[in-house]
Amino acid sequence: MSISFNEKTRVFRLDTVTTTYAFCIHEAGFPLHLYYGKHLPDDDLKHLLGRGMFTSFSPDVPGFSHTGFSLDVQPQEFPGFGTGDFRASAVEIQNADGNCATDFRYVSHNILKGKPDLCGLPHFRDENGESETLVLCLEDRATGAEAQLLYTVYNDLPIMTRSVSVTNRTEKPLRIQRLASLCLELPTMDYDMIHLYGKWGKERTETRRALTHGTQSIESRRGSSSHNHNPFVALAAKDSAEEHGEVYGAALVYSGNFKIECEVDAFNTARLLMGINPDGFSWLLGPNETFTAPEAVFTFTDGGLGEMSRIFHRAIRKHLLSGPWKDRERPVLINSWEAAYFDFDDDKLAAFAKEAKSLGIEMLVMDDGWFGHRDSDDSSLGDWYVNEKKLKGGLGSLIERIHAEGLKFGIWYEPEMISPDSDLYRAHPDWCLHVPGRENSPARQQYVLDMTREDVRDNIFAQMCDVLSKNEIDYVKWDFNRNLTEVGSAALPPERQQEVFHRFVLGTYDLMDRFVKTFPNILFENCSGGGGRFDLGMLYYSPQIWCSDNTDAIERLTIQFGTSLCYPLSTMGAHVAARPRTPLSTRAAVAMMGTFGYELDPRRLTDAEKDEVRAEIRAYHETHRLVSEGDLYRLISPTQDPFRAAWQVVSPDKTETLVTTVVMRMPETMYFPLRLAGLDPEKRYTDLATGETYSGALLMYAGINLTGRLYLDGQSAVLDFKAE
């Protein structure tokens, strides 16, 4: 890992363990991209810059007429708007005279050991000095705006992070209209764009399509990263597959409106941009004020989509997640939602706990319905005090009863929301997001609190803190159950109303940061109607996110496979639910592709099912470390095979592997040889269930014959191999 600058050629090189990223400073001052890909030993890369002639409609850069240099075709690190590059720009700033022409050029740079924090924003960490950062200083001389581009490389993984900040060095305000966190130029369009689309209950389905001339984009305007599109994208060579081929992967560390776009120009080159969605966004920047955009993380590999995923998984586990639950085994929990919904009291929850303890479950989570006068989803959000008609002895009494059974206790909150039928709304109707003169659009019978306001955040923090500090609570599920409409704030002047979307996200981050610092030992799980806010920004504050409200095992395969393109298994909240179309064993096998828990009434299980649950929990404890720390191999994708799905986790030292296969629907043939991956071909592996021993070479190149074992709808098998 190293960052270097060649004074003679004015070329920057950023080298990771397997990749090289290079750009140069043109004599006009523009940072121009040269290369990103597999590691190069060469020092002089400037000859890669040439892109041939441009058209007569491509303007010259002032002072460089007749030199063959036009921004219209140049691969730029930070392309501006309105000064000669007609492609999508990374930055657009309206200056004091009202125009938006933007032109940033190199001033200086600095190379730092380590990685600066991004104040108020989640970001990849460097707690052990394992990184270097290039700070590239640019200036728009006409407007007085300054920009700092931060590039960080790590010494243990082929990842890089990018972030950008803009400072106003003038005495007049500037208005940022667009500021992308990442601009990546590619010399060819010969890639497929892979992203994750979906909806509530069907999140993060992988889709793949070829780049074509023009612009392809995914985005969210919903106020959150959303169920519909995820802030992750991969550009994969057309011949690439799961375990071979060139792949670029990128993700945004952000939980609000985003846009990812890839534009292919007439010269067949591609420009990838990623950042805050410019729709509905602008930021008024006063004199000497600085605005910082969210961070982007990206990687390159020639080892296919599987290796791209494993790189992201290792990086997220090591450099993004934090706190005591980062590496700790998570307790097996049972959540009350699908067992009782709003219909519970302290006696029912205590009965759940008693039965759950007998099965080996370690935590009871009381979901929605414990506060205010909430018996349905039409009231009480914002009133975070205990409903003692339900919990007759109060929350402390209930927790004592749960602890007496030997279980930990968790609780549900939806801190960013408010019900029109609540004491808080009646006292402070202006505390919700709203636009003067317009009625608020209700969704799920609730509005959204104005998280841009410190007084609102202080109120919610004080209410929740009162409950969390006075009771022994081990887990908090943090939910977010609607999108943002009528996005206005009574606390901001008219000229700042287009800042509300972003300020809302910053306010949420501030509130989460206060909670994780005040209650460092609580396990926080994020949620947004399931997976509506499954992003790197949320993972900075909570080590796991409820993957989807859809708990059907077969449907979960597509959701969890898609999620795994970027996110580690240890971050995916996954439970066994009372969904009878698949056997209990299959539901457990799929849930073990995540954090593992239960979402059912344990009193309704038969004696045989209870014995099965006990065995599943023992298996979870035996394999937890492998699943949470191992390398994932997606052997058969449910989006590519209509019959079966299969995945494998391999320990870092390749001494153990867990292989899971699920039959989604009856296949056309019983013959089923399954090739494994990621093993040491020289080692011999024993199937712990049968005692049979195989070489790693045989398991990978010939496969294990599962003919006849996996044929009927809903069948599954989990194979555990250990090296001799």
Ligand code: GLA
Contents of the next structure:
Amino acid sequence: MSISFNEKTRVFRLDTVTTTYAFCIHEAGFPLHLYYGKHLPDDDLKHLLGRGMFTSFSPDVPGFSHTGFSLDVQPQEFPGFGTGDFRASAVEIQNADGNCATDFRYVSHNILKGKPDLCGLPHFRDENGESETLVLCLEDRATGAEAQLLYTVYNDLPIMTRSVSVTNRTEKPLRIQRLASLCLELPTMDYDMIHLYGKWGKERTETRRALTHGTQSIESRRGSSSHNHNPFVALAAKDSAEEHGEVYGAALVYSGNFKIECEVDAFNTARLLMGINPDGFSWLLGPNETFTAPEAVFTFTDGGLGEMSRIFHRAIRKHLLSGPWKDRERPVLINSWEAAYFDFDDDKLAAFAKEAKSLGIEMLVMDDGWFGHRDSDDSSLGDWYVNEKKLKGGLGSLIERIHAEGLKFGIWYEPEMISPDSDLYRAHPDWCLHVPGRENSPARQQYVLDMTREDVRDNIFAQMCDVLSKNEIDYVKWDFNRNLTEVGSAALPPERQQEVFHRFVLGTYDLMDRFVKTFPNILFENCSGGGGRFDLGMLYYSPQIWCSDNTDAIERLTIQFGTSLCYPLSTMGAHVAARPRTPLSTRAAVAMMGTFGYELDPRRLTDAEKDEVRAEIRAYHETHRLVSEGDLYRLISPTQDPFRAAWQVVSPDKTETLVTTVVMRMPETMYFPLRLAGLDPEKRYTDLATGETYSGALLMYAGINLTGRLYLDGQSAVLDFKAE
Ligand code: GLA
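Other form of same protein, the form predicted together with alpha-D-galactopyranose, not the form predicted on its own:
All chains and molecules follow, beginning with the one already shown.
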């Protein structure tokens, strides 16, 4: 890893072990992108800039007509707006005169050891001095705005991060209209755009389409990253596949409205922009104020989508997740939601706990319905005190009973929400997001609290602290069950209303930060009607996120495979539910691909099923470390094969591997040789169930013959191999 600047050529190089990123400073001061891809030796990169002839419809930079230099045809690090580049811009700032022309040029730079914190925003960390950061200072003389671009490279992984901040150096206010965190210029359009789309119950389905002229984009305007699109994208060479070919991957460390757009221009080059969605956003920047945009993380590999995922997984596990639960074995939990919904009391929960303990389950999570007078989803959000009609004797007494059964205890919250039928709403009707003169649109009979307000956050923090500090609680599920409408804040002046979407996210981050700092030992699991906020911003605060409310094992395959494109298995909340379409063993095999638990009434299991659950939990304990620390290989994708899905996890030292296959639909043939991946061809691996041994070479090049074992709908097999 290194960052260097060649004074003579004015070329910056940012190298990781396997990649090189380079740009130069043009004599007019513009940072022009040169290259991002496989690691290069020291060479003349500037000759890459030539773009041939262009016409008067691509204007020259003032003072550079003699050299024919037009921003319209140049690859740029930080393209502005209205000054000669007609493609989508990374930055647009309205100055006090009301115009928006922006053009940022080089002022200075600094190369730092390590990685500065991004105040108030989640970001990749460097706790052990494994990174270097380039701080590039630019200015737009006409608007008086100064920009800092921060590029970080790590020495252990081929990832880079970039973030951007803008400071107003004038006496008058400026308005930021658009500020993309990442701008990645590619010299061709010969890529497919791969992204994750979905909806409630069907999140993060992988989709792939060829880049074409014009702009292709995905975005969220829902106030959260959303079920519908995920802030992740890959641009993959057309001939790339799971385990070969060139792939760029990028993700935004952000949980609010985002936009990822890729514009292919008349030169057949592609510009990828990623950042806060400019729709519904602007930010008023007073004199000497600074605005910081969220961080983007990105990578390049020539090892296909599989290798891109493994790079992201390692980077997220090592540099984004934090706290004691980051590497600790997560307890096997039972969640009351699908077991009881709102229909529970202390006796029922204690009965769940008793039965669960006999199965080997380690924690009971009391989901929605324990507070205020909530017996259905129409009330009490915001009233975070226990409903003693349901939990007779109070929360302390329930927790004692659960502990007496030998289980830990977890609890559900939806901190950013408020029910119109709540004491909190009756006391503070202006504490929810709203727009004067408009009725609020309800969703699930609830409104959204104005998280931009400190007094609102203080109130929720105090209420939750009261419960969490007076009781022995090991786990909190943090839910978020609707999107934002009537996005206005009573606490902000008219000229700042366009800031509310982003300030809402900052407020949520502030609240989460307070909780993880005050209760460092609590395991936080994020959730948003399933996986409506499955993003790197949330993972910064909670090491796991409930993947989807859809707990059907076959449906989960598509969701979890798609999620794994960017996010590690250890972050995916996955439970075995009472969904009899597939055998219990298959539900467990799929749930073991994530953080493991149950979401059913354990008293309803037959004796044979109980024995099976005990065996599953033993298997989880034996394999969880491999699943959470190993390298994932997606062998057969459920979106590409109509019949079977298969994946494999390999320990970092390649001495152990776990292979899971599920039949989604009866295949055309029983014959099924499954080729494994990621093993050491020289090592011999023993199938722990049969005692048979095979060379890594045979398992990878010829495959393991599973004929007859994976043929019927819903069947599954989990094979565990260890090397001698
Ligand atoms: C959301 C979550 C569920 C459950 C319910 C409770 O939908 O995704 O797991 O917690 O809320 O209301």
